[in-house]
Amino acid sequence: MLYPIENRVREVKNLNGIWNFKVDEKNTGIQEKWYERPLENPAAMAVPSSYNDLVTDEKIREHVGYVWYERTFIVPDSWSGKRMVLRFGSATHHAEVYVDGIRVAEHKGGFLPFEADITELIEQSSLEEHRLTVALSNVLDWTCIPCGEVISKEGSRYPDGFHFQETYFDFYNYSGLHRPVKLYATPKKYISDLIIQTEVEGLSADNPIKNPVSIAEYNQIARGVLPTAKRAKVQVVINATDEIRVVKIFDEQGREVAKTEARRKEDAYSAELVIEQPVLWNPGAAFLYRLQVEGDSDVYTETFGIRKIEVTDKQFQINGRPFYFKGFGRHEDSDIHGKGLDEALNIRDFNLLKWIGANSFRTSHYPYSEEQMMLADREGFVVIDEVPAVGMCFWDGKSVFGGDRVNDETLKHHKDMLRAMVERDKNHPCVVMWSVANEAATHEEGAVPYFKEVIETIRKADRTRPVTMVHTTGPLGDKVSQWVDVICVNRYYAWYNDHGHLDVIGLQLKDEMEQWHRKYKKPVIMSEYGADTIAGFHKLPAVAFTEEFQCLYMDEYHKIFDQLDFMIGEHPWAYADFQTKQGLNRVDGNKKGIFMRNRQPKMAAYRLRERWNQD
């Protein structure tokens, strides 16, 4: 899916700002279509937001189930005789779609975009100004993912129709338009979809260390002459119903450096072109290309950046040089905007990626928003981007993977968004491994089959990339891991078990680690480890929940990292203080952030600081 973008025969009508809103407190405003006429008594909400913590009423909040959203739009004269199309970059988490009372559209998932033609509606209107309504459910059940459950409660000690959302994932459910909302017009005959895959040749990798194993060899490693290739293939799937002329490709100074004409091949267009000389994209140094792509009515111009990924038993290769992820999980979280799209705030938290010394970081547990991908292509961060799959463990010891919870229909659910999620992610170089679950029961029977095919799915969407899935259960009980490239571990010694005990965290960790290794020799990632911590409290000794009790915690952890050569990357949990349900284990939220939800430092900040740009 193509991202809107404008030029000489397309145009774009952005409708975020202010919308109508509305609870549907008994979730009957399908059954009684309130869509066939203006909301009554509608509130105003801002799109892009979560609505949830821009209200004052507990109710609203904690609401389960419908909420409406309603604007108006105009089409312009000139967009006569074009392809005009309704575009949502997300809807949290289903969504039915009406413009002026018919439904044009609708979507299950909350973190990835859909869209509508809505031509032929506009063109038989004699309206001048349309309405645009969207019916949006938060609910979540063993259909979908995130996985969860709506519990009601009946007795004399509950009130009537007492019920609640129960989720299965530590984070807060937010629930909105939490992505642009755009409308764009192309020509008829158009340009629907790209894909650019490259093949770098004559590859030379400046690596005087070939088994780094400490932050300091990989900053080294990172530090030396940029790698650089002879050339490169860029090979270009395009389809279109429009015909296919041209396909240019321009550096980042504007310059034309290849140019081909395009080839129908079968029901698509394909195009071969070669750079000289390339310039590569490399962490922390990216490069961009410009590919356009130019029809007899259409025009599309698409960014990308070319390099190489390789995968040992030892290390993740990236140009030909070792790459270790020094970064972290974070959330799609803040303040009053929820889950909401915040350029802004994007900015400011890529600034203090670098101010810390990362270089990578995962979509725990949902790809985020086109904009920040496209902000990591340009910033050269490195992204493992993940589907929202989780909630599919239960910490209590029951079975997911069978009886009524996950079951075919969670199974087609989960195949789609990872066809979707590579549909809209496949030409950002800043991602180099799509990562299909996060914490899931693989010590389980029936995960056996699950996880074949879902991993079966993913690598017949993009042969390209790498495959991980984020582990809770250990190697021993692990079930599924033989199919994916990567091993990704969630770990809380001392926090979760053995708690306020760091010194169990060296023998532990370190034990637990090398039986990843000796039982699929693959390398391995630690994607979570970390200790709430409550900023500006204090003590000496260290105790737990203080800054310095994160920042010894963290010590012995690293500690065991550069002992380990097939250890790969750090991602300490989380990034950021973020919003969870309420619950006796959080107070406000997670606060294992190593910034504040306000982004500011805490002291394990200016600590892995220190060390990630160590010489």
Ligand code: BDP
Contents of the next structure:
Amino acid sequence: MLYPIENRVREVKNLNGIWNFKVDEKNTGIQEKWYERPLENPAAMAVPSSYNDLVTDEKIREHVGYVWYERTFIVPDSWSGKRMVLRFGSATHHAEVYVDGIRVAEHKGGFLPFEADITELIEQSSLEEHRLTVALSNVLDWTCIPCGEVISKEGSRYPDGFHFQETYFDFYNYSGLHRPVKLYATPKKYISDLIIQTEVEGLSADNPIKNPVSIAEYNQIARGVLPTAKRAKVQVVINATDEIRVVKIFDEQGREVAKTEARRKEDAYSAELVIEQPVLWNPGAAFLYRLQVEGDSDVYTETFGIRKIEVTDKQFQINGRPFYFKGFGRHEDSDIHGKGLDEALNIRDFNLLKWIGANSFRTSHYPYSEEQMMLADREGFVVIDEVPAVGMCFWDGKSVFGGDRVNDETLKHHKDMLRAMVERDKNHPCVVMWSVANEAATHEEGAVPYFKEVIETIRKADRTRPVTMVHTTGPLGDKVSQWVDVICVNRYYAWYNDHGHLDVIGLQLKDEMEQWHRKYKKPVIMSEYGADTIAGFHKLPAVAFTEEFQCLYMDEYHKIFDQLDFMIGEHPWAYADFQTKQGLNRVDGNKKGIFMRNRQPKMAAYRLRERWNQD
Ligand code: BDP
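Same protein, different state: after the form predicted alone, show the form predicted together with beta-D-glucopyranuronic acid (BDP).
Below is the entire complex, every chain and molecule, led by the chain shown above.
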């Protein structure tokens, strides 16, 4: 799905700002057809944002079910004869959209964009001002990802109607219109999609260390002369109702470096272009080309980068050089905004990532905003793009895949979300790998056919990127990693097991990592490891929850990573403290952040900075 852009034939109207808002206390709004008239006594609400932390009423913050958003918009006369589309960056989790009381879209899945073509409706309407209404539900059950269930309790010891949203993942179920809402216009004959794939020829990557193990060695490789290529082939598939004529490529200075005519092939157009001596997109040294497609009516320009990804039994190579993932599992999460897009926060985050010496992150546990992906392209961060398949494991022995929990509908939705993620993010050079799930119960028999299908789906959707999934199950129990390219493991030695005993980490970690590699002969990333740490807590000798403990905890892991040549990355959990549901081991959220929620460093940030920048 293309991002809405402006050019001489396309226009975008931003519908962000203050909307009307109403909680559907009894969840009867749809039956009562609230969309037919303006909402009664609405409150004011900011878009984009989560609504939860903007309100003061606990009933609204914790409401399970529908809330309603509403605003008006005007279509300028100059848009007459154009195709008009409403676009939501995300609506968490399930939305029904109405314009002037007419349903124009329905969407399930809270972290990916969707659109509604409203051309006909606008053309047939005599209204000057249109009313846009969104019924938005935050209910999670076993038919969607993330998974969850609504729990009700009855009896004299519970108030009437007592219920709550249960989730089996560790972040607060923020809800709302989290990303920009836009109305855009294109010509009636238009370009609907572009798939850009690049192939590099004559790659030369000066690589002094053939089998790097330590961070210092990886850094030495990364700081060497940038890899070059003799030429790049750029293949484009264009879906359009327009007649497509020409495809051009411009470099960062705006110079045209390639041009060709598009050819019609069955129901799409295609073009192949060649760039001589291309500048490659490298981690920390991004270079973005712009590909422009020109049709009889429509024009669309998409940025892309040229880079080559290869995975061996012990390495992840970008442009022929072994790459070591230094970075974090993160969350879209901040005070007040919740999961709402905050561009200022994103800039701060990327500046902190650069400061600490990170080169990558995982979009744990859902695709992040398109705006954030564009920033990663531009700043040269390497991204593991994760679908919102989280909460598919119980730790008490209950089965997730074997009974009435995960079911055919879950699988269908999971596959839909994978395809939608690829559709949205396929042209981003920052995305180097797809993650199909976080911590699913892959030791269960039922997980085997499930993930076989999941992985086949993503491979069919994109044959150019490796695939991973992130494990909590250990190497002996895991039944599905034969289908992935890279093993990602989350592990909390000395935290959730042998709590506080730092001296067990080295032994247990080394043993487990070697087992993973022996079993699958694939490179391994430590995709989570960490300890809750309250900023300002200190103790000598160190105890759990202090800043000293977090540093020593990291050190123990790092000693082992530096000994294993198949370990290709470390993503401490988590980048910053974040909000979770209430829980006995969550004091106002998860405190494993290397940064505080306000994006100021804990002591461990300095420790990592030193490690990740070492010569
Ligand atoms: C892992 C999850 C992550 C949690 C983390 C933790 O992947 O979402 O926040 O553990 O417990 O299980 O801190």
